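Take a look at this single chain, the form predicted alone, given in structure tokens.
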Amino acid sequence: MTEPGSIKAQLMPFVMENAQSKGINQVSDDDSLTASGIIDSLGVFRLVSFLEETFAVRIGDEEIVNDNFESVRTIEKFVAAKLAAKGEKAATR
């Protein structure tokens, strides 16, 4: 299973990527992604299609949220809780 700190690891480098493209030099977990413009409505679905990419999980429209998506930390949380769901459901087969 993923540890938290590899989701982040693996995360930040999308996050600073489009920071850098609006001139943020500097993220913190707990900046507000889509306050400060760093992920404006379009960047949720590039966001999106990354984590599903990267980590192997499905994310439903009902699940693409601002309190899912706010800052790094609930993103983090939010993948955390989705492979921990995936495990449980594999382990139960």
Second form
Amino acid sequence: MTEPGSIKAQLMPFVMENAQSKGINQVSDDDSLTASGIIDSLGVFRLVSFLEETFAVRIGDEEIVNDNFESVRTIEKFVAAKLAAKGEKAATR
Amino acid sequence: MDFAWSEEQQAFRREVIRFAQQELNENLIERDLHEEFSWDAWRKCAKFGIQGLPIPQEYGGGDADMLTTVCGLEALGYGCRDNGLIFSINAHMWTSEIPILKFGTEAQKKKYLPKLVSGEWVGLHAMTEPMSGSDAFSLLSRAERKGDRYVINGSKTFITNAQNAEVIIVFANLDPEKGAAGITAFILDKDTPGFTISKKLHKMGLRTSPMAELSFVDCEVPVENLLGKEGGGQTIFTVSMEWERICIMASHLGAMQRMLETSVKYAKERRQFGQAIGNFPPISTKIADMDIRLETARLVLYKAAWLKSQGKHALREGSIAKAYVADACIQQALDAIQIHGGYGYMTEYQIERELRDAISGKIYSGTTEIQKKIIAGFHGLSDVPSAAPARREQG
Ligand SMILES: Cc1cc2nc3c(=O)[nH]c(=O)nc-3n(C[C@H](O)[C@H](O)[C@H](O)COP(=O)(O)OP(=O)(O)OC[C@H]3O[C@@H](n4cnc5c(N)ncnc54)[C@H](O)[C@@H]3O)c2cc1C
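Now show me the form predicted in complex with the partner chain; what you just gave was the form predicted alone.
Now the full complex is given, and it begins with the chain already shown.
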């Protein structure tokens, strides 16, 4: 079950929109989004813009690597780490 | 929203223009004719700090933000008429320095960046192949891991800086089963056995910038020359293209201003039917159009550069700027030629060269059609992705 408001809940509509536009109707947490063509090189940048807007995080060029965007699970982990770092920064301010 | 350059940026701009006008325009008609690259001008630019503009000081660079870099490159484009030299510098900065800066290990940055910044080494990137241009990620070059080395085989074409480069960033597929996700970038030294410049290429414009085909036959690269991660080639390529599209076009703005000013001057001086040709509405309207074009081109390009200088991504805006400025610069050159009449068509007046140089702006760093494809992609409109094996099998 995906919790409403969770990172995954906010992420999935974006992923599914991209998947469906490529004729793929099901995406599980560990499916490779790049190997399946759901996220191509342009898609990564759209995904980055989406994440920056949705979660109010800043993603550097050097963070745009497959490890971070390979699957729903890795994206979720990446965003969670970004939000945690942001929270820590805010807390220490 | 702030449309003004800071005082430092304005001073920098003036300084670049002075330097470029004084140092970079020698024998250009001859050099264009004979396709001669100027090492002297290259070294002077490096000494001035152009090649290192956006690179951090710790690697010898100028640490300039994107807007200041654009300001400098626009000034360079205005003062320097050698568009081929500027093109070579841009290819070097955005397709070798930036990928190493953004994705290289600390050891790679220390090894390559200082010498790329100082101009001692020239860099390039080799993506395009005879069978893959716009569909870059369908490339056929292959890499294979063998112990502590990668072995690269393939051929590349249309490679800028080929004859001069020490540092070659080559893209090859390490895992073709994965399609584009297998594309990987490697840094290759030019003396690597099996690497050859297979054929010099001659072109319509940008003739002072060297170009050739490259061949890789069992080229062995140590594992420490992997750039980024295995399978990270797509992103490295896209990130460098995002930088290149914005910055390379900044110099076009300078060239467009130069063409406008030359045309205004000529329209005031040249007399026909007893008066200056600038008094004829078809000519003055062309001048106004040239001004509108320059102003709008600046706005789209500065917006993209501003986004990048804020640490944001500007792939869409960069594509808009690339497509718009490329067209604008060609039209600027056509108008300048028309205003100059027969003289504009003559080599001596150095405007016909501007047109020849400008045309390639619609082709390199992704054609105008591909920029529009990228822009449409941001609106959710995309065709079948290239090089995705699952899709390929179905198609
Ligand atoms: C001056 C110059 C310098 C260059 N320097 C380098 C370099 O340093 N390194 C490097 O790797 N490459 C370099 N290139 C190569 C350049 O990137 C390619 O030429 C470019 O990407 C187009 O590929 P192509 O020439 O194979 O044309 P193609 O891809 O074959 O395109 C032919 C035509 O079809 C159109 N087209 C193709 N696909 C589509 C589509 N999906 N939708 C609509 N239209 C489409 C194109 O827009 C074009 O009009 C350089 C090119 C030039 C001209």
